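Encoded as structure tokens, the following chain is the form predicted alone, with no partner shown.
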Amino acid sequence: MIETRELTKRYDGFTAVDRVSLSVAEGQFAVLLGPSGSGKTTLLRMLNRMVEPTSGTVLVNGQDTAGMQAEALRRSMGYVIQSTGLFPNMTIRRNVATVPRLLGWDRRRTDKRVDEMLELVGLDAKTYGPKRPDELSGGEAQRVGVARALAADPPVLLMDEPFGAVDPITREHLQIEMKRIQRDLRKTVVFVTHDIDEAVLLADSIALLRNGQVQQSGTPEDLWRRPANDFVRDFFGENLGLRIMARHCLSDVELDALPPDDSWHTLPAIVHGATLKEALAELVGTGAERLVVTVDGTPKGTADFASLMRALSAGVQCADGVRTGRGRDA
């Protein structure tokens, strides 16, 4: 879907990007992580042509981008950035159907559509539609971004550091909402961020840069057990295990039988949504060896610390791509 060859840029003899090729298959969700002046925004932009590169060549479906038409490029890619970019004098209608209106769509099919992308990101297009962006939560905005840089319906999706002005609660949300879309739209997205949980929680594949120089790219799991080098492994620290485990449900764990003897009445429960981690912090919290998992209140089994371990081992990712539940059943 998306290649990059020796991409490099240049500016006044500081090397920003240096000989980068990276692919993105295409329905991936790819993330550039890396410290700040890493080059991450600077290869973002150079895939929609918003920074022209000094040399080397980008590809969309194996045809070089040096060749298009830069304003075609950009619309056939949503854009989201930190700042969100609404237009402050317009409503947020309006704001939706910004690109729709620019290609020439007649105003009952972009309105539809922007009915359609305002719930798809969990705002209500009656209340919200007739609002200017002054009057939405930093969260609120951030959804709009999305919407819009989705309306004209773009196989290809750039995020900046789209969720990094908002508090932690409302990020955790709006990732969790942002994996959900992936998972239901299949987009290619390409997403920068310097947050490694934010990066373990969202990527197929994570490509981690330093000045300029991708230091390794693979799956979450595969920097995890297999780091090309100490920059590597310094950077993710001791903590990735933990954070992989964010990555995988208890729904996908292979459970144990309930005991006979109706003991496990005594033992905590959770709900089968929730996350390795959450699971794991469960049984150090309550000292028990094992937890109850339910789904609708309904128990289906029992998991420990060593079920745990297997399905991280196993790689076992949660099956839906997101989770569904989370924390200790009622």
Contents of the next structure:
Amino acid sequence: MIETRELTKRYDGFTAVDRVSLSVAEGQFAVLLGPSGSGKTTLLRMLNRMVEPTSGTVLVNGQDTAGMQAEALRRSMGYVIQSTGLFPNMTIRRNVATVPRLLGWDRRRTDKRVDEMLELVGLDAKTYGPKRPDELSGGEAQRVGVARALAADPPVLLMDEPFGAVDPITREHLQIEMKRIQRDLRKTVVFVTHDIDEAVLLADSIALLRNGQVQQSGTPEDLWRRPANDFVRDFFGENLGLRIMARHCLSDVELDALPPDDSWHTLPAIVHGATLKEALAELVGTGAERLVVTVDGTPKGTADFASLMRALSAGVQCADGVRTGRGRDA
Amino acid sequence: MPTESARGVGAMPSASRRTVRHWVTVAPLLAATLWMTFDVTGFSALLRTLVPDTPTVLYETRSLPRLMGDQLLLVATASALALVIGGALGGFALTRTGRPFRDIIVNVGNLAQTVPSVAVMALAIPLTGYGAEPVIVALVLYGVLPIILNVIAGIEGVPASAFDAATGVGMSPLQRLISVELPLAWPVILGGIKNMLVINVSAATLGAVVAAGGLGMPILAGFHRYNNAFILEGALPAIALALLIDRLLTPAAGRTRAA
Ligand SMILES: Nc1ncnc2c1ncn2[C@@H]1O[C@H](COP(=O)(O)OP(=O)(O)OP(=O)(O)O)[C@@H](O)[C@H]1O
Ligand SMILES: [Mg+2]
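Now that you have shown the form predicted alone, what about the form predicted in complex with its partner chain?
Every chain and every other molecule in the complex is listed next, the one we just looked at coming first.
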């Protein structure tokens, strides 16, 4: 668990981070969100002591990090920087092997781990391993950045706008993949972004910053239903409701049974991995009152607007592995 | 997650092809230098063609292999010292304590280069006496600047992202220096070493003035005795040596990459 208490950073009179007290539970995906210059990077870098706080404390599993050796602390937290930061003088394999080597792992274990990590982020180790960073596309480089951060299996990952430099489609792939990795490996992630969609899609909890101060922190649903002030409301804008709907899937909806007669045959069908936003679009687009929800092509039940809304209140997010990102039944 | 197709496959010349191209330019210069130094008959025949009607074409006091040996020893000693001193000063200028001195160090290095080398040697003689020492003092003074400048430029040119990532993954400052900063700065530092060596090879010919030996001896004798063949005997190998060092330390065309 990571906790900050009254954490503050000042640069000659200018306060970049102002008395931030947050806590991130183990296995949680926490997002630091805010406009440019709001102090996100500074706050993140105080967690692994890349920036020394002016005042306040950072606790990791209850231990004050000020008393720890900075290098050891950093090796226990994977770090993905804004611009991927791959070492241009090393091959992809060597890049991914960096922390295991620093930790003195033997060669066999390191090699095996590098293969696993490259596979985890969807890169073929044989093809990509011997390449140099400047031979990769932006998306590939960012995957390698994630693989490197995960290589020594740190319990915590710090990520600073890791998917900033890629096109929207690749970005969405990387986001969904990141969420899967975080859940599968039960990592505690602190993720910096200024992209609202990205934050709402990934976060278990969001801390919204402005001028170094936390305006509000909580689940995206909290921030949507109970914004603490006008800044929070305005920052998320009018589409937050729809964005929140994109967090939830039909698999979380309690379906109504299929009517015994054949009347449902005329209803539009949708896969259970579709998001509620996609389901809503389907309702609005077809003008139907209900949708038939299918699992592997078999109709399982129906859902209407009210049942979508109930799932939204329940607060569950798409159960593991069913989010398709694309809703229509093939 | 679909993998994007690999780009740039085969776009870069392979390492071995670059090595071959590198040696193709180096080998003739190496051959020329060795030939002039060791093939007495051949080289004197060349000098005789270039400067006909000269009774003696080869300087009698010292043979070419010995002159070349003097020259190399002067250059090697001075360059090694300049490398250590320049590296230390450049490195110091990059540390937290040294940062305030950065500009002073660079300016002093610049200043050292503006003093004529003959003057440096003359000034050094009361301290060191005649011979190799005053030349080495002058060459070190000259060689230190390109090293300082390129160490600073090379390390400061390391991308902030690589530096940051190295710190972020938990490297100690020394680990970061060895596995990230020096490899990335190496092409620039190598450029400084090359500049220093080329400057020193030609400057070392002045050593003859203070009786340090070297390829300057026949040149000096040529001046006194109006013998152009002597001048060429010293100058041609010195030029070949300078070109050889230049080519040897210039990576072959294509992207420069630290190994
Ligand atoms: N080393 C520094 N010296 C002085 N001011 C700094 C320093 N680092 C950051 N700042 C200032 O602190 C503020 C917060 O910077 P920070 O990098 O944390 O913002 P950010 O939220 O990450 O912004 P972005 O989204 O643009 O990356 C900025 O106004 C910045 O200018
Ligand atoms: Mg930032």
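Numbering follows the first chain given and starts at 1. Rigid core (definition): largest C-alpha set, two forms, superposition within 1.5 Å. Just so you know, these numbers come straight off a predicted model, no measurement behind them.
- The rigid-core alignment places the CA of G104 less than 2 Å apart between these two forms.
- Once the rigid core is overlaid between these two forms, P260 counts among the residues whose Cα shifts by 2 Å or more.
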